[in-house]
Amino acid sequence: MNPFFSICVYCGSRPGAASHHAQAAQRVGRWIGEHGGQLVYGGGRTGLMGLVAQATRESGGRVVGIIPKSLVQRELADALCDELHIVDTMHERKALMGARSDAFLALPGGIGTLEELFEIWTWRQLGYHDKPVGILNLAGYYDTMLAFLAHTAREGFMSAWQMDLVRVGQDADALLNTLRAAIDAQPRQSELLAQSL
């Protein structure tokens, strides 16, 4: 299968305390598969990461996992990926995830998810890519983070332009449709990030 698009999903290697997190991860994976897409993700089979990969696969989508050697055992690398890349460092992991993706979506997660989200957001601000970035603010999970970022803008450390670089939504299907429309509106930039880093 030649996928129509690739979406990188950042999310927790844990399932979270509430069942709606798992349900949202499965919904995102199903949407990617049902729309002929490819998932690019952190390569683990635990938590939300494993659920989004499994749902993508079961719905007919391709799955590309990218994981550093140091996390292969801890996050139980998913041997069922269509492609499983084992890299030396987190820097290599994130650069390859960026290069293989047409858009990026953050689901609920911990500090790893936040770090990946903020880095890809920063790369867009700096012009390393022009790919759409989304945050699924499921059940208000990211409300306090977004409020803090609005505070940084009021304090003069961010601008409205920077905030507008990220699309925020509470409904998975609607947000994914928005990201897909943004992908279709621009040429694919499969190697731009790798060349820029």
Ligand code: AMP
The other form holds:
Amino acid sequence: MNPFFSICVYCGSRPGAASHHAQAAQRVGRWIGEHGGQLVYGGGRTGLMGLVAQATRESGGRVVGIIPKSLVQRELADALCDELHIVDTMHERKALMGARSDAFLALPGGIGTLEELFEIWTWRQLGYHDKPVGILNLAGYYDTMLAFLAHTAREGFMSAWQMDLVRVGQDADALLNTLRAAIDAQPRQSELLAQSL
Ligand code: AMP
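With the form predicted on its own already on screen, would you show the form predicted together with this ligand?
Let us now look at the entire complex, which starts with that chain.
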């Protein structure tokens, strides 16, 4: 069966120090599977990445992994993916993740996760895509980053509308429901745009 939607999840290649990170990653994977969705992710078996993929699969969801060939060993490329794309470069990975997804969600992670989040966010502000982007601010994990971003706005380097392009939530189910609603609204928005031309 074709999945109803595809969500790209960016998250840590490590599990994090506290168990609530792992629990949230599993919750996100279960939500995707239970709602007939497809996970698009980095293709590895390590850390939160592995957990979200495993939970998606176990709850009936489809899993698309996209990994550069240089990281196949290091991030333990997951042969259980319904589709595993081994690409030549990191740029190809990110472009394919972007093309295959209807929405993007960042969970807790390190600099790889942050890089992916900021790239897809900046692509959105530039109009390269109009897909929803979310940040799961689990147990305040992203509080200090969000505070810094508010500082950049106060200092005149960002506008409120740029901040508003990202949906921030503390509850995985609620945030996923919001992203799903935004995905479902997209065709109608496009129709409206087409009618107004
Ligand atoms: P991390 O959050 O650092 O644990 O990394 C999470 C994922 O981001 C891993 O799959 C990394 O391969 C990936 N990653 C690391 N660096 C980059 C980068 N420059 N661009 C995109 N993804 C990256």
